[in-house]
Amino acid sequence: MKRCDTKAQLGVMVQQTRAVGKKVGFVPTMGALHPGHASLIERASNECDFVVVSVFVNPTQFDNAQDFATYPIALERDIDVAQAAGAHAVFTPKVVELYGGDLAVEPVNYGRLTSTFEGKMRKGHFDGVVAVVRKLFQAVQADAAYFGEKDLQQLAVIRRLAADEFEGLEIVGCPLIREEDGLAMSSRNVRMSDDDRQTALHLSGWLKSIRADASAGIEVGKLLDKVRLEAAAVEGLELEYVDAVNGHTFEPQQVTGNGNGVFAIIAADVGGIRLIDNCRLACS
């Protein structure tokens, strides 16, 4: 596996690969790789001939300076994880390589996709996401890019970006991966105390209950209201939102039984660490 620090270095390898008709896959990450990231790389490796993994902590998508400052960094370990999962190249650019020293980003308006839920709670977040993903897509020139459903709204935003600006690029959504105790895998999990982790398990527990009860025919709106009431009584947990949405449009979906790509989504602050989670309520 090779490591590239510049777009020029990466471009040479990608062009050589595409010149002989091989399929290029891309997995963008912010590092601190865990088994969830590895699952994306493994799938890309199974479906593509040449896989590029980027490791870049993007400063423009953090609305909280403290969150950016404390984001875990373990580059050498990340490179080992990427190689073991099947990557052929790791792209590790500096900020100036992607942004040229100018961190100003254009605002993005994709309607509900960028104005609700994460877009509402984290002002400017999706502006930064779109800016950096656009730059990475331009640099890698992949045939397929792989993203986890853990960041479900981000995945929907990126699908819109690709549809608008990167014709022919396939966006592949991959299942959310959980820890053994049910907690959605996240690079932020390592920052939680044991007590906070137990509190955080309420999120996956509530989602599991919503899915089971919705399948049994109970009105989703009532299930969401129940979670909001229970969350208000949990010490150390501040619920930001819980809802049911279409996973592609993020329009609210109050459904029971089978539907089309409906997910329950939730976000909360636990011990000063912001967590998001989701689960599919119906088959797409």
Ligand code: PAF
Second form
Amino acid sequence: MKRCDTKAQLGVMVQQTRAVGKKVGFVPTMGALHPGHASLIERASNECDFVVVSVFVNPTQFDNAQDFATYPIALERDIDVAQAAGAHAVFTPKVVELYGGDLAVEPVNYGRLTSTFEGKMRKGHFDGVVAVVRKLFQAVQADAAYFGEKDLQQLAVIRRLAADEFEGLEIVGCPLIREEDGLAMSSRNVRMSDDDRQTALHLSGWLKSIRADASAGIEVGKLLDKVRLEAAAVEGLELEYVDAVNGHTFEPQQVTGNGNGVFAIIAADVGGIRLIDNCRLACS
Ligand code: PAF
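Switch over from the form predicted on its own to the form predicted together with this ligand, please.
The complete assembly is shown below, putting the previous chain first.
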């Protein structure tokens, strides 16, 4: 596996690959790779001939300086994980390589996709995500890019970016991967104390009950209200939102049914760490 940190080196590598008709897959990450990332790389390597993984902690998408300062970094381990999962190249640019000297990013307005939930709670977050993913897509020139459904709203935003600006680039959404105890995998989980981790399990527990009760025909609005009440009583957990939405448009949608892509989404702060999770509700 090759490692490069400039767009020029990467460009040469990708051009040579494409010149012989090979399909290029891309998995963008911020490092601290866990099995959720590995599953994206594995899927990409099953579907593509050449897989590029980027490791870049993007400063412009953090709305919280402390979160940026403490974001876990494990580059040597990341390289091993990427290689074991089937990557052919790891792209590790420095900030200046992607942004030059200017970290200002354009505001992005994709309507509800960028103004609700994560867009509302984390001001400027999607501006930074779109800015960096646009730069990475331009640098990598992939045929397909792989993103986890853990960041469901980000996935919808990226689909919109690709539809508007990257014709022919396939965006592949991949299932959220959970720890054995049900916690959604996240690079930030390593920063949680044991107690906070127990508290954090409420999120996946609530989603599981919403899904089961919605399949049994209970009105989703009532289930969401029940979770809001329960969450208010949990010490050390501050619920930001819990809702049911269409996973592509992020319109609120409380009627589940065959294939209509309804997801329950939740975000909460546990011990100073912001957690998000979701699960598909539409049932057969
Ligand atoms: O999901 C992430 O890890 C990041 O938001 C991404 C897509 C790599 C952009 O920095």
